[in-house]
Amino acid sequence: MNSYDVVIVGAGPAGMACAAEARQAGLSTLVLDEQPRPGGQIFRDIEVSDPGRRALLGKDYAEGARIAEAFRASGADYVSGAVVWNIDSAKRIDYSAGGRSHSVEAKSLVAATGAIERPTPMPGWTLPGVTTVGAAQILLKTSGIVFEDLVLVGSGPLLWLAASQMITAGVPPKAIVETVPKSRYRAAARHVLRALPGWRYLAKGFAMMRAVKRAGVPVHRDAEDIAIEGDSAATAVTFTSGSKRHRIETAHVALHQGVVPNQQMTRVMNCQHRFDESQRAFLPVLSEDFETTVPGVFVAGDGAGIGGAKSAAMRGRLVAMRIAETAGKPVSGERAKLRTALARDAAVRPLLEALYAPSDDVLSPADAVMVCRCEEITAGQIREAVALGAPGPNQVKSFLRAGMGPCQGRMCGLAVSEIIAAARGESPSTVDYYRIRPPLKPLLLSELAGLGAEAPREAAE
C-alpha cells in the first residue's frame, strides 16, 4: 500500500493551493478528487473554460487559473474522479477510481472537502423544475446552459453572483424571491465598521444589484410562505412580499438559502464538532492551525467554516506550512503575512451571516413538507418521533429511517437537527447529527470486490 506524508481529499482552491504548498517544502502529497479535473465548484471546469465563458464568469472565477497553474506545476500526485468512502483511525483512505477501490496511507490527511447548500425544505422543493443556485451553476459553468424562465429564491451572496452572471449571458432570470427580511438589514448594519477592511466584497456585492436592477429583474423582498405549484414538475413560485400574494408562472426554480460546511469527512473520522449560531451550521473543533482533534487530520477551506475562495486557497497553504513544520521541512516565511490577510479577508462574515441567515421558513417547515428526500419523510413525522421520545437525529433514523438513504443526510442533515432542537426547546448543539459510517458515498459491489487494486495515478503536471 501507497503512503504519502499528505493525502488531500478535494481539489479546490484549498486543496491544490495545500498541495503546492506541500510539494514546495518537500513533502510527498497525493490528491483525490471526484471531478474529472480540479477547480472544485468555485472554479469548476476552470482549465478547459474559454476566454468568453471566464468573462461571463467574472474575475473571480478566472483567478482559479493561476491556482489550479500551480497546482499542476507542483508535481504533487493526483487522481481524478475519486471518491473516498471510507477514512480509518490510522489515516488509510479507502477510494473508488477507475471502476475499481484502492486503499492509501497518509502520516497527514487534509479535508479540503469544501461546502454544500443548506437544505431548503419548502412546499414543492423536490418536484422536477426545481434545484439549487448552485446546481444551476454548474450547467452554466460546464455547458453554458441557463433557464430562461429561471426564478431564484432565497438569499445570500451566491444568489446574486448567479443573477449577474445570467445577466451578462443574455438570460436574465425571470424573478429573484429573497428571503431576508428587513430586521435583518438592522442586525446586519452593527457590522458595518468591523467589516471595512473587507470592502472589496461590499463593493462587488453592490454592483451585482446595481445590475439586476439595470436589466429590469423584479426583486420581491422579504418574501415568507414560499411554495412551488405543480403536479408531477414545477409550474410556479407563489409567496407573501409586501402584504400581498404573489404568483409567477415558472418551469424552473433555482432555491438557496446559503452554504454549511461539508462535515461528512471530519463526521466519519469522529473529529469533533460544534454548533456555530452565526452560520447556523455544525463546524469541525480546530487548532489556529487548522487540526482537528484527531491528530494528523486538518481542514481546509470552507469545510473550516464558511470563508470564500480566497481565503480557502490561504487556509490550505497555511495547512500545508504546519505540516511541514511538524515534519521538519523548511517552511515559507509568509506564515505571519497570510495569517493578516485571512483575518483581513473574513472581516465581512460577520455581516453577511447577520444579513443572510437562513429563513425561518427553512429551518421550521410546515409538518406536511418532506425533509428527508431519499426516504420521503415529512417535517411532521420527525416531529411525531420527538414527540415519542426520540432525542436525536440517530434516534430519528431508528424511528424512520431519515438520513439512510444515498445522500447520507448532505440533503436533510442539518434540517432533520433544526427541527428537533426547536421541537425540544434545545440548540442544535445538544442535539447534534447523523452519526456518520462508511461508506461516505454509495459504490457498487464490483468497486468493493477490487479493493487493493493498483490505483490509477498521475502527477498533477
Second form
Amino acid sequence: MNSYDVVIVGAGPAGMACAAEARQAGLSTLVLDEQPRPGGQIFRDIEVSDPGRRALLGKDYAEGARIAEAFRASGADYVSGAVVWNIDSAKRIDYSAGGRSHSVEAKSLVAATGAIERPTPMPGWTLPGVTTVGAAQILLKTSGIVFEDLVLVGSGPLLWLAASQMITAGVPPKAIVETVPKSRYRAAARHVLRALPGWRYLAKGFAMMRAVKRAGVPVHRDAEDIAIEGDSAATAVTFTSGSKRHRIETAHVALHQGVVPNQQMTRVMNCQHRFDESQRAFLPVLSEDFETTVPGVFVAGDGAGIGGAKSAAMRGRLVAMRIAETAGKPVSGERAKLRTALARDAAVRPLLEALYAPSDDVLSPADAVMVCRCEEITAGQIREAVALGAPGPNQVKSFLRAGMGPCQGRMCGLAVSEIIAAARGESPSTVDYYRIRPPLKPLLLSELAGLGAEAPREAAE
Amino acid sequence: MTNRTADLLVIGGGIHGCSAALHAAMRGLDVVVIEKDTVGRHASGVNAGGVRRLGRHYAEVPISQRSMEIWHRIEDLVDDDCGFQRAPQIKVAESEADLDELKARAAHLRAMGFEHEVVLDRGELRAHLPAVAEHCVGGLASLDDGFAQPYQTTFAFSRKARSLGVRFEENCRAQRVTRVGSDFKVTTDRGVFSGRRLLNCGGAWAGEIARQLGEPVEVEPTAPMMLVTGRMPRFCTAVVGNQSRPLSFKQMANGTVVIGGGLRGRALPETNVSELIFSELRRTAETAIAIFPIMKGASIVRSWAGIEGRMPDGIPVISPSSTQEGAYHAFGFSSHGFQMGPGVGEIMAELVATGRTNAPIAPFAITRFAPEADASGSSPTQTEGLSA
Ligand SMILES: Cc1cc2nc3c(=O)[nH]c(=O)nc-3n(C[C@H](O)[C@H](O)[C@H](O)COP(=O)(O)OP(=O)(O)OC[C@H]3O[C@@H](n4cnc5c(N)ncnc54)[C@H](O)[C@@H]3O)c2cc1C
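Can you give me the structure for the form predicted together with the partner chain, which would complement the form predicted on its own we have just seen?
Once more the chain from above appears, this time first in line as the rest of the complex follows.
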C-alpha cells in the first residue's frame, strides 16, 4: 500500500496551501479531492480562467489562482475525482477513483473538507425548485446557469455574495428575503469595535449590499414565518415582514442560513467535538496547531470553524508547519507572523456570527416540517421520540431511521440535534450528534468486492 | 433520595437485562437495572434484528424455541409490536456437499424432536428466493422465524419493565461488586446499591463482573459488522444465510438491503468504539453478489458495527454463579443473542425468584470454563472483591 507523510483531503485553499507548505518542508504529500480540478468551493475551477469567471470572483480571483499555482508547482501528488469514503484509526484512507477503490496510508492526515450549508428545514423546503444559495452559486460558477426568478431567502455573508455575483453575471435575483431580526443589530453592535481590524470584510459587505440596491433588487428585511408554497414544485414564497404577510411568486427559491464545519470526516475518525454557541455548530476539539484529539489527525480550513478563504489558507500552512516540526524539520520563521495574521483575519467573526446567527424558523421548525429528507421524518416525529424517552440523535435514528438515508445525516444532523436539545431542555453539546459511519459517500458493492487495488497517481505537475 | 435497595440488581440494560428485569417484575420482584450508558446503546440496540432459530447450536435450540413462542406474541408481553415480522430464514447451499450437511442437520434436529428446520430442493429454494444465483442447489429453512427492530424492541422491554416499577439507573457504571452479609452491594458512579440477588447481563463487559465474583471467564469483545444499501426493487422476502461462507442478508420493506454475516471489525470496549474493517467486508460484498447477482448494481450507503461479547465456544453463559449464592449470569451471546432475549429473561427471572428452572441450561454453565480442579466440584474460591 502507498504511504505518505501527509495525506490531505480537500483541495480548497486550506488543502492546497497545506500541500505546498508540506512539500516545501520536504514531506511526501498526497492530496485527494472529489472535484475534477483543484479550488474547493470558493475557488472552484480556478484554473479554467475565462474572463466571466474572473469578473465573478473579482479581487479574490488573483489570490485563488496564486494558491492553485503554488500547489501545482509544489510536487505534491494529487488525485482528482477521488471520493474518500473511509478513514480508519490507523489513518488508512479508502477512496474511490475511476470506478475503483484504492487505499493509502498517512503518517499525518489533514481533513480540509471545508464547510457545508446549515440545514434549513421549513415548510416546503423539499419541493423541486428549492435549492440552497451555495448550490445556486456553484451552478453559476461552473456553468453560468442562473434562474431569472430566483428568490434568495435567509441570512449570511454568502447570501449577499451570491446576490452580487448574480448581478455581475447580469441575472439579478428576483428578490432577497432576509431573516435577520431587527434586534440582532443591537446584539451585533457590541462586537463592532473588536471587528475593526477586519474593516476590509465589512467594507466588502457594504459594497455588496449597495450593489444589490443599485441593481434594484427588492430586499425584504426582518422576515419570519417563511413558507414555500407549491404542490409538486415551488410556486411562491410567503413570509411576514414589517408586520405584513408577503407573497412572491416564483418557481425557484434558494435558501441559506450560513455555513457550518463539515464534520463527517472527523466524526468518522472519532475525534472529539464540542458545540460552539457563537457559530451554533459542532466544531472538532483542536490544539493551537489544529490537531484533533486523535494524534496525527489535523483539520485545516473551515472544517476547524468557519473563518473564510484567507484564514483557510493560513491554517493550512500552519498545519503543515506543525507536521514538519513533529517530523524534526526546522520550523519556518514565518509561523509567528502567520499566527498574528490569522488572529487579525478572525476579528470580524464575532460580529458576523452575532448578526447572522441562524433564524429561529430553522432551529425549531413546526411539527409538520420535514427534517430528514431521505427518510421523510418530520420535526413532530422527532419530538415524539424524545417524549418517549429517546435521549439523543442516535436513539432517534434507531427509532425513526432519521439520518439513515444516502446523505448519512449531512442534510439533517444539525437540525436533529437542535430539535432534540430544545425538546429536552438541554444544550446540543449534551445530546451530541449522529455517530458517523463509513462509507462517507455511497459506494458500489461491486467496488467493495474489488477492494485492494493499487492507487493510480498523478503528480501535481 | 432514590431508593437504593432492591430484591434484584441487574447489571446491564441490553435485551437480556431488560427482559430479565421485566420478567422478574412480573413475578413481583422489586428490581433496579444498572446501565453504564443508556438502555439499548450496545449490541441489543444495534444488531441486525434477526429472530432466527435456524442453524443454532443444538444446545441452544430448546431455549431458542421457547423464545420464539414469545416472539410470536411479543405485543402481548411488551405492548409494542417491536417491528417483528414473520419471515422465512433460509440457509443457501452452494454445492451438493453443503446441501448434504444441511440435510444431516435437519435429521439430527428431528431426532431431538424439533421439526422447524426443513430442507429445500432446487425448485423450492427458487420458490422462496426467485433472485438466487443459478449455481445454488438448495437450502435449509425455518419458515416461521422472522426479524424485528432491535432498538424498538429493547426499548419496549425497558418501557414495559418501567411501567411495572423497575427502576433504571442509566449512565451509571457498576464498578465493584461486594457481598455484605446476605446482600450484594454494587458500587457505581452514582452511589452504592444493594440487593438480595444479583444478575450479570453485562454483554461484552460481563467478564469483569464475573471476575469480581471470583469466577473469571474469557469474554472476547467482538464487533460484528453490517452493510446497508440504497433502496432496490423488491426481490427478496426471506432472511438469507449461507452454509459455507458467512452471510446474513435481508431486504427491508423500504427496499434497502441489510448485509452482515459474522465478519468482525475492531472492538474497543473501554471507549465504546467499534470500527469497521473494510478489507474484511470485501468478502461479505463478494458473497452477497455471488448469491444474488442483482446485488452487482447495489450501492452501500451505510455501515455499522456493535460491541458484543463472545465466549470461547461460541455459546453464552446462562448460569447461576458457582461462587456466590444468589448471583446469576446471562452474557456472552456470541453474536446471536437477540432472538434469545425474551426466553432467557423468563428463565433468569424464574431462577432468581425460585432458585431453580426446568430449562435445559446445563450446557451454558459458567463452570465449563473453570480449570480442571475447580470444575470437578471443589468449593468456590474466595477472591478479591467479595470480602467487603
Ligand atoms: C451488528 C450486530 C448484529 C447482530 N445481529 C443479530 C441477529 O441478527 N440476531 C441475533 O439474535 N443476535 C444478533 N446479534 C447479537 C445480539 O445483538 C446480542 O447477542 C444481544 O443483544 C446481547 O444482549 P446483551 O443484553 O447480552 O448485551 P448488550 O446489549 O451489550 O447489553 C449489555 C449492557 O450492559 C452494560 N454494562 C456492561 N457492564 C456494565 C457495568 N459494569 N455497569 C453498568 N452497565 C454495564 C453495557 O453498557 C450494555 O448496555 C448481533 C450483534 C451485533 C453487534
